[in-house]
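One chain comes next, on its own, written out as structure tokens in the form predicted alone.
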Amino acid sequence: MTTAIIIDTDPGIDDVVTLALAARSPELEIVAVTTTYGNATLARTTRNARHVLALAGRSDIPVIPGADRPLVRPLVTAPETHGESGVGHAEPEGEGEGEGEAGPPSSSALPAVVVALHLADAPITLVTLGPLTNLAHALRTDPDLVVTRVRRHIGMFGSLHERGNTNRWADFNAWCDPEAVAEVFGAELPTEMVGLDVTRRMTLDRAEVVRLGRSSDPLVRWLADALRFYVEFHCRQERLDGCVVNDVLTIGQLLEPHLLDFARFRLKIDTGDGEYRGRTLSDPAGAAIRVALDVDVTAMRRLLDRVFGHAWDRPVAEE
């Protein structure tokens, strides 16, 4: 029996290698992909999400352009955590061709997770990996298909505990639109964060991302040099020889359903402008979710091996 799932995304280094575990899993069923600005701006996430598919063999997946910037605040993307193409040193198909590349917004006037879902003949499993600019614009537009249609919200955001990678309390996704959150939280879908408390477990060193690019697997090699410039990156960042591959965790819950522990909690978002923006915190007039604490990393790799195969695990020749 697979799962239907619509993933909502920003590829971005760490959401690339989730589609292609996602594409790689027969569990799943993808309905579709959406995209939104975050780690790169629109045209280029929606281009690095239809390059990986293709490297997986999914071209039959819809890959659907939806927000192009926050509900209200700025268009801010991640240049020097992602590079300006979104995917590092890797090159997606269509580098150069312009902004214009990824189309309009959708297909229609409707939002691109509205779109995704009109696709879905069933209730299906939400995943979000970017901002959640794109659930937020589907709530206003028809919140009774997305209350009915949503049996399930897992999103990468947000931090209860540990400290966040854009301000001291902020993840990024939640900082780019807390307004988007604070708007998902309002509807009181059955949402599941995971958040940097889980995340920052799960890492590659720097050793293995050499080992990948030796793959003989075209979407291996490719992720690998994706994966170099996120080394790169955590090194001058953090001194971490290796790197963070947030969003792998939310694909592993629906592959693994004891891959994570979670704790339920009445939260909210701070929508500010100051230091605490985009902080998720408890509060007991908040919305109830449930929050993951913990993690089975050996869980996880195990799973990744759908995408890398032995090629993290093979020593490197020598040159």
Contents of the next structure:
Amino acid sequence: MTTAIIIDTDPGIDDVVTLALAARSPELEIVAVTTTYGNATLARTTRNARHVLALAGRSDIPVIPGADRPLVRPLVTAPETHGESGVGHAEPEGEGEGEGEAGPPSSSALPAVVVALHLADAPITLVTLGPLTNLAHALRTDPDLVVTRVRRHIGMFGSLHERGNTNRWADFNAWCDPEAVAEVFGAELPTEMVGLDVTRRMTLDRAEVVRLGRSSDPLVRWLADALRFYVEFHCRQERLDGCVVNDVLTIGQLLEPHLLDFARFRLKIDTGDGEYRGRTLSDPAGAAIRVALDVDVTAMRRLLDRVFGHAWDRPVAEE
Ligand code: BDR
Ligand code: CA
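The form predicted alone done, now the form predicted in complex with beta-D-ribofuranose (BDR):
Zooming out: every chain and molecule, the one shown earlier first.
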């Protein structure tokens, strides 16, 4: 029995690791991948999604380009965190993958998530790894389709107690497009927020990344080149000798239902422009959201063996 999923993503270094994990998990049927601006421009994130799927041998999965900017705010990307290309030191293009363009535009004028939902013949799980703009566009265009087809929405965004990574309070995905988060909250979908409260704990250290670079698997070596940049960023930014691979916990939770502990909160989001922009906070009048508050990091690392192989977490002394 497989779980049908759509992944909405802005690759992004932790996004490509997450896409690789999903692509190598036979329990998941990836109906489509939709892309958004975020860690890099839409053209680049789309190219990166196609390339990692090709490396994983899954070019058969449709990749549908979506929003190239937030609902109402100007476009901001994160070159200091993910590199201009979105994938750090990794070679962003494969043979015949063009000049960094998004590829053929979607043949439909419909939002990418609507197009993807039409490809599914039954209710699906929607996994979001970037700003929620694509989901908000889908809700504006065809709310009934979204409400009937999205059985579960699990997204990496937000933070309840943990310090933000974009301002004091907000994670990057919520900060990019707070209006989109507000629309998703307003739709009363079965949303699960996997935010910095748990993702901050999912780190890879520098030695592990170095070891991945020696893998015999071209996909793993490519991911290691991306991750090396992520380590450099985290080292500069917060003196962490490693990197936080936020997005993987969403797919991890689908594969291992006890990975995360959730509690139900009523949440709202700050849509102001000041220091609280993008803050997700508890409010009695807010939307009912399941929020991840604890994670079994050891179990997540075991799941990453599917991508990285058993060599990646060997102690250095064994080499
Ligand atoms: C989120 O923002 C991006 O930098 C990552 O890909 C992740 O989705 C963390 O705040
Ligand atoms: Ca992401």
